[in-house]
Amino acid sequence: MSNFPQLIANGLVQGLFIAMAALAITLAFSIARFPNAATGDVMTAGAYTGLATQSATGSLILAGIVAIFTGAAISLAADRLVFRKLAGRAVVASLVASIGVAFVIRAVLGVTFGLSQLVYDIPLTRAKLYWGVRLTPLDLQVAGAVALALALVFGILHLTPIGRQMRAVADDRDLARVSGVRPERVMLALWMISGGVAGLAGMMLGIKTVVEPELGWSMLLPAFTAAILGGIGSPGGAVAAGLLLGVVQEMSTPFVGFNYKLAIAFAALLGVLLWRPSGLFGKREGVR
């Protein structure tokens, strides 16, 4: 019982890497349609550039800038390339091409950076006692860093013209665009939020672990499960239930191990889902 304050302390920071990847998938699958496979790789191609930026420049800032550059930019061009030509298609044809998206994402960064670990240059610092809880300097950067990047990412959809344009399409989108909003305008947004996202929480992974091709295809199903924990098309409830997701995780690994811990995420999933379909966050919808 002694260990659980430092159980939660670590879940909090894992869970802050599935809630950005869990609000990289809501946000796709509630403009889009569809649920994007590809996230966790566009994931790990932040990690590899922000890598390779850090490595050349010493600059972590500079390399989170170029990691959100580069996830913004492989999402645009894998919408232009196959996602647009999918549009109106059943969901299965777009999920199923966002897989093979991510092999290709993947097979390009094995070629590119070798299949070794790498890790990022950080200079090791010493552990400090808050309240009972080991925290690193590290802990406390990452976790400022991943907040301010979700507070970013919630002042666009709240308090911007383009990101009231998103919420309006997400909720009903024949009636935005009678409204008159451009769907043109709001897919290049949504496209370039979401994989900026992704490629900055494959780099804040990549600090935190070691970098990898797979890097993020080991973070997608704990991000696919915290969007439809969250209610799926909810970012404030992709966030929650990632910071959830994440204390679960650490706090059964006393009982079932490391190996088993992701099981019990999912039999929580189980659990909300027979009890609540619609999510922890989900509006529940009724039939006429």
Second form
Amino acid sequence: MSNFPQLIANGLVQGLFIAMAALAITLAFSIARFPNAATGDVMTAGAYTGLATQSATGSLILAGIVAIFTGAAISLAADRLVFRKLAGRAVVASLVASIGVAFVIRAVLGVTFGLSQLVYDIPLTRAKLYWGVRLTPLDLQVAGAVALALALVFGILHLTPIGRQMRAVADDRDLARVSGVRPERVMLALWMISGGVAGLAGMMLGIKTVVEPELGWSMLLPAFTAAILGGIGSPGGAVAAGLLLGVVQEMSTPFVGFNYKLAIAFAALLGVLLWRPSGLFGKREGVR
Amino acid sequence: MSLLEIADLRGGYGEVDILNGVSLTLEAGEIVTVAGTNGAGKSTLAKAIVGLLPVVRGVLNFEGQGILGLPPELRMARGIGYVPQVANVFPSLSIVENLQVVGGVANQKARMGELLDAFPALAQRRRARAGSLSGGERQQLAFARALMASPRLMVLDEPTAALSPKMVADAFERIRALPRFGVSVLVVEQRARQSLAVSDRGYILDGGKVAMSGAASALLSDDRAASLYLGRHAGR
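Here we have the form predicted alone; I need the corresponding form predicted together with the partner chain.
Following is the full complex, with the preceding chain placed first.
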């Protein structure tokens, strides 16, 4: 018989990574108004630069800071060089451009770090049993760091002036502008936060698994799924849906096997969207 | 010098002009109604003044300074507040957050306190999300938000459009009270008679330009204005 508490715990840990990526995607969507397909590769960049920093200094904290700054810097550069120039055009133009940005990031990482799998230098630790669930200290540390980062982002969004301005622009860009909100400041904050979250998520995922050029790309579909499932544009919804998706995927493995767990996630997505087209936590659109 | 001076204003959303040479003025302390039939360009004019119309040419001076090249956020910083027609609050933000989000307010806490005193219905529900408010409460919040930065001019785009008939009279009373906040008002309104009744002067647009203008009382008693533009719906 399967150990369901163990699967739920594994799913929650996996779900935290999906949640972070989904949060980065949904923030960009709600403010810049397009699905940013480069998010996965920004994660990968964070994983590689974090790894390089840890190799050079031995410090994981410094590696985390570098991963955050890398993600933020790449996202800001992509906005300045590409996304900003396409603002006001069809959403599909920005989406396709973001796929292009993703390939460029991956190519640069491939040339810089090679294509083989790399691992963080983390001492092996023995898993401990917590109420019948086996978890390593690393699992708990990574989950704690991710949860802290999510709390920090939500703190920024709800407790700071720039966070309020970001939420205002997400609600109504024109109304925000006539209320004195400067869009360039909001976009700067958006790409710093969205990129920083993606960079840190990539590093955490790299610590938990291996670092390879496809690391973030493989996370992109579940992250988009969570962003849609949570109600696109809803940060809280993206995080909740990411956790839910992680658990659903893990819970399905005893029945369909590891290879098909993503298909189960998509079946769940389809089911939810048929029942509630705006997602679990999205705003219901109506016609006045 | 007029507070607002518009001369030969033309523009629209693309290649076709909706405004075809509008000229009007607004003096400090005045309430001015802009009326007209559907499609006359009333809301387009409001958007042109606050900077939300993509294509605009002509003269647009505020306090003697040309503002045509300024983005909406800088026009707001110069002293122009705007209450849009329907989507006039940030629905996912609370009442307090809707006020806090306004940029360039010197003493934000004190100003918020003044406005919550002026709109007691908002003070009672200050933590409620704006999306959960009734039409009347939303409009009060929209007025309070626009007043946060102490503008000298408020542009109101169809302020009674989303209100139940019962709330319409309250809304016009609220407009009549605005000069007490030191604000002049340009109100674009479909309910022209009621709007002119609380205004000093009025302009009637037709086909994107001014067809008639004058003192509000004169327009209300003008037979041509009544038959062509104002309708016979006094008291409604």
